[in-house]
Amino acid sequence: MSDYTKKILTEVKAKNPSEPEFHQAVDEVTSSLEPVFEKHPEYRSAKILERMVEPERVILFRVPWMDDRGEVHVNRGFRIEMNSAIGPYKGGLRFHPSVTLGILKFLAFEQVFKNSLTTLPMGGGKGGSDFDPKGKSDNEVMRYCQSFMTELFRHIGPDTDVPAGDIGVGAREIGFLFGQYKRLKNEFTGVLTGKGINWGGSLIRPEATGFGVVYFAQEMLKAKGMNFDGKIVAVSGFGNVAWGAVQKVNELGGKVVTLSGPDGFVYDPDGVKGEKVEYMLKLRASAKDEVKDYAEKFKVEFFPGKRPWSIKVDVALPCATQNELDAEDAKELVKNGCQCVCEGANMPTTIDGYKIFKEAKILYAPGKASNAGGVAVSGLEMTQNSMRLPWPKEEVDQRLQQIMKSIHDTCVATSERFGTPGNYLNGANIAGFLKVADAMLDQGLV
């Protein structure tokens, strides 16, 4: 790492103490950008990276709400509006007890690069709350969402900031949030994505991130003369991303043999297919946040407290959460002959895990490239809202596949252009940075 990038990382850590995930995200990006600053000193002199690591706006607010027993609770709400150089802020809302300012800054920073790669005009943002919807009644969730939006509404809009769902924010929560926005603003606009199909949503949005990660992995395999046909695949998680990934792997001839949750993972050697895919929806609807019930229902092995990376597979798709795949997990995958790791979650691989894959020369794609399918279809939903015209499922899926192929090809071409051929991480970081950096230069000191 050069003195310049070292200095930036040191300053980020000093200004943002106790935010390790944000430090990790900045470290990963700055490490890739050194050849860019050598070729383009104008970015360095304009302090582009220093500006990109600083959010344009951080909104923090209290969210008071009342439970069904009449007891008042107070949670924290956040919105990080990170960068709007290429379009309105775009990124999800996460409702989970683990939500902190640092987690959301890491996600917003990643979102800037991810959205840049989609080719769509979207800036980067992220938001959420430490509220836990698990175990709450529909009425409690509704009251919480209404209180949350009563503050957030003044900071968002279809041409300003367009939130979406994320962990803990699904169709139910988006509906309640949208209803309150509509009531407060007295207008029906595409201010949120992930909406219901009957009121402005896009087909295949719930599956989009999972579909996208498999489309990206397919392009990686294709570049090496392979495909998914007959491949054994490990998937982590069991939410929307995992659900979409399982469907698309099955469609392309592969076999998913694992799912996971906070309680452990299941190993299903016959494959997650047929009624088992539909059962994933029941698991989610149960609000238990566990996969043990899958093992009991389908009589397969359950590994409590473990992650699925010890199973011998050809392809690994981490689709759960950040830092779920560390150096030891990476060694296990390499030892067992894994050929491709394609991230469906945001930053699920630790820096040390990535180093193991790099040394072993395993195909590896970072989430900012490979999990961009969700926000890509969110962007397509925004387009449909602006046109007041819904597209059929086949058209949305085709556009998604084209976008993921374009991201893949851009990563490959950019990594070659800057002297690291085959390095998808460098290709994604550099390509995402260049588009935003050039827009910032064009727009002056903003």
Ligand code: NDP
Given for the second form:
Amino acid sequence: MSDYTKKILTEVKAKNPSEPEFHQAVDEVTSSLEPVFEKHPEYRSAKILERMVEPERVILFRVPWMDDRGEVHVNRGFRIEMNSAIGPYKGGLRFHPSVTLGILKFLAFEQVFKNSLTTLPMGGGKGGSDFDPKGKSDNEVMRYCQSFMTELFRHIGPDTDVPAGDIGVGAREIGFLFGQYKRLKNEFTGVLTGKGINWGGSLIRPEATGFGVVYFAQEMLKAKGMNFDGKIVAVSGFGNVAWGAVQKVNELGGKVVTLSGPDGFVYDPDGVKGEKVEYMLKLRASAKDEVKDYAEKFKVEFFPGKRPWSIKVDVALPCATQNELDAEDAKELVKNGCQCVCEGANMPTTIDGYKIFKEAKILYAPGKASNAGGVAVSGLEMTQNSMRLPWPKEEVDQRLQQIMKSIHDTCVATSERFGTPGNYLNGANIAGFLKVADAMLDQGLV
Ligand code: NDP
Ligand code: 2IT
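Shown: the form predicted on its own; wanted: the form predicted in complex with the ligand:
Okay, now the whole complex, with that chain kicking things off.
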């Protein structure tokens, strides 16, 4: 690391104490950017990176709500408006008890690079709450979403900031949030994405992140003369992203043998297919947050408290959450002959885990490139809303495939151009950075 980037990282840590995930995300991006600063001193002198690590705006608010028994609760709501150089702030909302300012800043920072890679005009943002949807009734979730939006509505808008879903925020929550926004503004606009299909949502948006991950992995395999046919695949998580990924792997002839939750993982050597894929939706809707029930229902093995990375597979798709794959897990995967790791979640691999993949020279794609299909189709939903014209499924899917191929090819070309061929992480970080950095230069001191 150069003195310049070291200084930036030291300052980020000093200014933002107790935000380890944010430090990790900045560290990972910064380490890719050394060759950029060597070639382009103009970014240094304009202090582009120093500006990019500081959110344009952070909104933190109280969310009071009442449960079904009449008891009052208070949670925290956040929206991080990170960067609007190339478009309105865009990014999901996460409802999970682990949500903190630091977690959302890491996600918003990643989102800036991801959105830049999609080829669409979207800036980066992220938001959410420490609200725990687990075990809550539909009415409680509705009241919570209404209270959350009663403050958030004044900060967002179809040309300003367009939130969507993430962990704990799916179609149901987007519906409640949209309904409240509409009442407050008396406007029907594309202010949120992931909407229901009858009221402005895009076809394929629910599947988009998972489909996109597999399209990206397919491109990586193709570049090495391989494909998904007959490949054994480990998937972690059992949520929206995992569900989309499982479907697409099956379609392409692969076999998914694991799913995981906070309680452990299931090993299904016959493959997660047919009614089992439908069952994933039930598992998630049950709000129990367990995959153990899958093992009981389909009579397969359950490994309590364990992650799925010890199983021998060809491809690994981490689709649950950040830092769910560490150096030990990475060693296991490599030892067992895994050829490709393609991230569905945001930052699921630790920095030490990534180093193991790099040393072993196996294919590795960072989430900001490989999971960009979700936000890309959100971008397409915004386009359809602006045109007031819905596109057929085939058109959205075809555009999604083109976008994932374009991100793949950009990562390959950029990593080569900056001296690290085959390194998708460097390619994604550099290409994502350059587009935003140039826009910031064009727009003056913003
Ligand atoms: P869901 O809420 O649908 O599913 C999340 C899954 O991850 C659940 O299985 C959840 O279980 C598990 N999980 C969440 N937190 C933890 C934790 N701390 N430890 C272990 N497991 C955990 O979310 P999504 O599928 O939408 O999101 C999954 C990942 O993909 C996240 O990293 C998200 O940021 C990323 N992503 C999502 C996109 C989207 O469009 N939805 C787009 C791009 C990336 P539990 O709730 O019980 O903890
Ligand atoms: O992490 C992500 O890219 C998302 N949760 C999707 C964001 C979006 O705006 O669709």
